[in-house]
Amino acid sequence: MLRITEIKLPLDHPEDALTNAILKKLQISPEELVSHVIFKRSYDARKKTNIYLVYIVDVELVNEQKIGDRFQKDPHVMPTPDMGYHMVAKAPQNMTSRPVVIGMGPSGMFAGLMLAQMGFCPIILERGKAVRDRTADTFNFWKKRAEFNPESNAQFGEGGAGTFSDGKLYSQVKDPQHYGRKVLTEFVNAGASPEIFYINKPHIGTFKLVGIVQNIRAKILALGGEIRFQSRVEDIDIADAQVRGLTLASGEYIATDHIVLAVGHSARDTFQMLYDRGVYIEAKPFSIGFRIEHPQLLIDQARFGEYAGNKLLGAADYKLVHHCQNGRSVYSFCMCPGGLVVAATSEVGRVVTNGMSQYSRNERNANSGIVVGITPDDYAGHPLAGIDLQRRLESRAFELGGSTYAAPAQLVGDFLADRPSSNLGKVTPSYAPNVHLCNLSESLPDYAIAAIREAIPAFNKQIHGFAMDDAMLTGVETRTSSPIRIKRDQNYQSLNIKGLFPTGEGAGYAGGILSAGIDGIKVAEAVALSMNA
């Protein structure tokens, strides 16, 4: 197949124009094109008043090889890449023991899935719950029907902390090998649309991922894989640094040669006992700032002017970054589209928040993190000193909010203007279980006030709006990403510990279920080959 890169169509183009474009580009006459698919559909909306949308398409030729040679030096066609995934190895028969997969977000879930795939039949440790379960349990908890479980909440349990976002599955991560196609591969064979496979900003929702992981967790399950919830690590034997097993916090002990470690950004307490064993860590830079939530319409008006509201182009988004005058860069954080700010913590007497979209994103307010670059200079210790950071942070968030997991949240008109909110405005807050008006001044440190302070003004000159007096800001947001580095060498092994696998976000190598799913496969064909050898 041939792939035609760059076909400019109009927004409303009559359903043969791609087609119509097809032939023309080529050169060629209906009866010599077969098929085609499209491989990306994306929009180009920098001129509100002339949005037309990108394809790229893959096509199937009567006479490919001779067509393809006239466009040899035509930058915008080229051969289709091979996009399908090759197994690298498979189990050998004299397998002693199994390998084991501490966590089942998306890292964990890939690695536990291309590893029973190859045979091996894993065994993974979740520390919460299934995700029906645990959707529950964060539901009543939101809606105050329960009380906060750290061990079943919107970081802990089956599907990881992106179960509940905007499940966004796009990334920015370099990808030669195509591993991104075999995550969206896994994800429609479980239940998600197709669409994934060609929407330039792909995203399942919340209510849809449950289903889906449910789905993979069958079909590892199915090819012989074992999944233990409520599980929690305690432990990790290591002897001549070489990791021989791990022991449950219900005392068992599993003997393992191979341990994948995919355990999130907010696995605090393993991130202590790593540290206590003598895993290398080092301190890596992450985020600190709030959830800003506009209205929908707002964003849609500003992005898509007269266009606002079609179909195809759906909620709109943004991505903004200012690099302020005390040093320090501000940017928009895990933009959800018509959606909601969410409770996140994990820990007992701490505030966090996130953001949630359903697949359909048509809750009224748009919402993203306004967020400040923090580096390991900001809070100088030892390499969990960031964990320390965040802790604070939320603790005070905690107490700012009246100390019942209410978040403390200000007008951005207050907040720039230095005063405490005392009433809402036109933007009502979506976070549950409730927000406690406030100066969130006294939230962050002095330089992340300043920045956001400067940085909002700055975004009002490219999204008309943005800084309107009753937009809300809800505090705070510290789970951007792990404060810390398990790092790792060529063979994807932990540094000092040979057998330790260190995988995805917690172990600071990925940044969303798109990028988390591609470590985890990467590392689940490390330990392939690993025992193998």
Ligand SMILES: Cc1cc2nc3c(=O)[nH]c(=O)nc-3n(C[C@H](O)[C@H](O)[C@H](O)COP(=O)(O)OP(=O)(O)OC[C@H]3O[C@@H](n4cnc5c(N)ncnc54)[C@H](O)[C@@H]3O)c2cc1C
Given for the second form:
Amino acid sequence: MLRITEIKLPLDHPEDALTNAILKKLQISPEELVSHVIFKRSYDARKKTNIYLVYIVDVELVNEQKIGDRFQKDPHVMPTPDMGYHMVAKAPQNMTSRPVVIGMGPSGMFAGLMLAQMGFCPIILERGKAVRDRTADTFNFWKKRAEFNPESNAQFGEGGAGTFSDGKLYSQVKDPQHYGRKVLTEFVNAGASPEIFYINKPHIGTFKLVGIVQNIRAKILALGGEIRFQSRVEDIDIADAQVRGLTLASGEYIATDHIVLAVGHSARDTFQMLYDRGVYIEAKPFSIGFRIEHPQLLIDQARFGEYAGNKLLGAADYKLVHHCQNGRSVYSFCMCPGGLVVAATSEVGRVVTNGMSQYSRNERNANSGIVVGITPDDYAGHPLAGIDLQRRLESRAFELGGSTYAAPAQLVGDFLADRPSSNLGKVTPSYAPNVHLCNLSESLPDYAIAAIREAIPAFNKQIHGFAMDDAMLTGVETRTSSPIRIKRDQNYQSLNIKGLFPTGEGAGYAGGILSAGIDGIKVAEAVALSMNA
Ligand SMILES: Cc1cc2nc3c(=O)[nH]c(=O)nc-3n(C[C@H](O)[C@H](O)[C@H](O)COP(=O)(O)OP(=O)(O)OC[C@H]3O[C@@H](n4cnc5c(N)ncnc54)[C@H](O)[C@@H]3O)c2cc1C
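Since we've got the form predicted alone here, give me the form predicted in complex with the ligand too.
Up next: the whole complex, starting with the chain shown before.
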């Protein structure tokens, strides 16, 4: 097959326009074109008055070699690369112990699935509940003010942190081996729409993700894997710098020489345990800030002008960065078009924000994190000091919100003028259980407040209305990425403990669903090769 890039067509082009564009580009007759599939469809909205679609297509031709030769020097025509997944190993006949995966977020789920596909019959241990029970706990806490459960919430449980999310499936990681394609393929096999293969910025949406996670679980079980919920790993047994097993909160001991550590960025107790056991851990940069909410219509109009509401464009997103006078950078994080701000704490007496959307992205507000990058220099002293900072900010947010899990909130106009908010404006905050109006400048360090105050008006120049008085800020956003890195060597094992394979966001090697899935696959391959050695 040949791949053709940069085919530009109007937003409302007729159905046969793509075929005609292929024929024109390759200067061939309709008889010579056997078939074509869209590999990617994106849009270029840099000029609001002329938004158009950009296609990459794979074409099958009668006389492929000859036509390919003709376009050898054209950078927009090339042989279609092999993006299929090829297994690196098979489980040996004489396997003495099974690999154990700790955590069933995207990294643990894909590590487990891959190990199962290679015949290694992994045991997956997840501290939270199966996804349906977890959904009930989390939504009851959000919507019905049920008691918060520190083991079953937005962070912990089958599917991991991103289960109740927008389900954005894009990442900027380099992926020369096309592992991302394998992740998408497994999602589609488990029920996601095939459009995630070709839409430029695909997303799945919360309720669809729940079903997909269940189907991936069924596949792992059918391949001989074992999955145990409400099984928190409390200790790891290490002898002579090699893992030998682990102990669950129930006291049960499981012997194994291969542990995939896929615990996510919120497993603070587990990080402490690993540190106490001597596993090499470093502090790493992360970001802190607020969620901001605007009417989705305002974002659509700012980005798409007269094309706002176009079905192919969907609800508009944005990506913003501002470099501040005090040397800090502020950026938009995890933007959720047509979504909700959600309570994302995993600890009692703390408040953390994040965002999610359904597949339809048709809620009234757009939201995103507006966060300031911080580095270990801001909380120097200890590899786990970033966690202490997160905890302090989250406890402060809990207090500012009235100690009821309501989130502290403020109107943008009041925040910029440094006065507490007392009344809501035109933007109704979506955070559940509730918000409590206050002055958010008390919730973050002064440098962060100064940076966000400078950034919001700067963002207004790119998205007209971004600094509108009635836009809502809700705090605090602290779980943007892991505050630590559990460093690993070229074989994906901990720098100083053999048999321990840190992966995903918690280990500091991923930042999102897709990159965590990709990292899980890489680590599964490393485990398989190590068990075959
Ligand atoms: C509300 C929200 C919305 C998000 N939206 C998006 C989005 O739209 N797109 C995107 O790409 N990313 C999104 N993210 C981020 C994304 O979810 C994470 O990057 C991703 O889930 C990281 O995957 P992971 O497998 O490394 O860790 P996690 O998903 O955090 O999974 C870790 C798992 O390990 C379990 N665990 C922890 N400790 C133990 C232990 N001691 N014993 C047993 N089990 C343990 C946890 O319960 C958890 O299930 C969102 C996150 C949140 C919270």
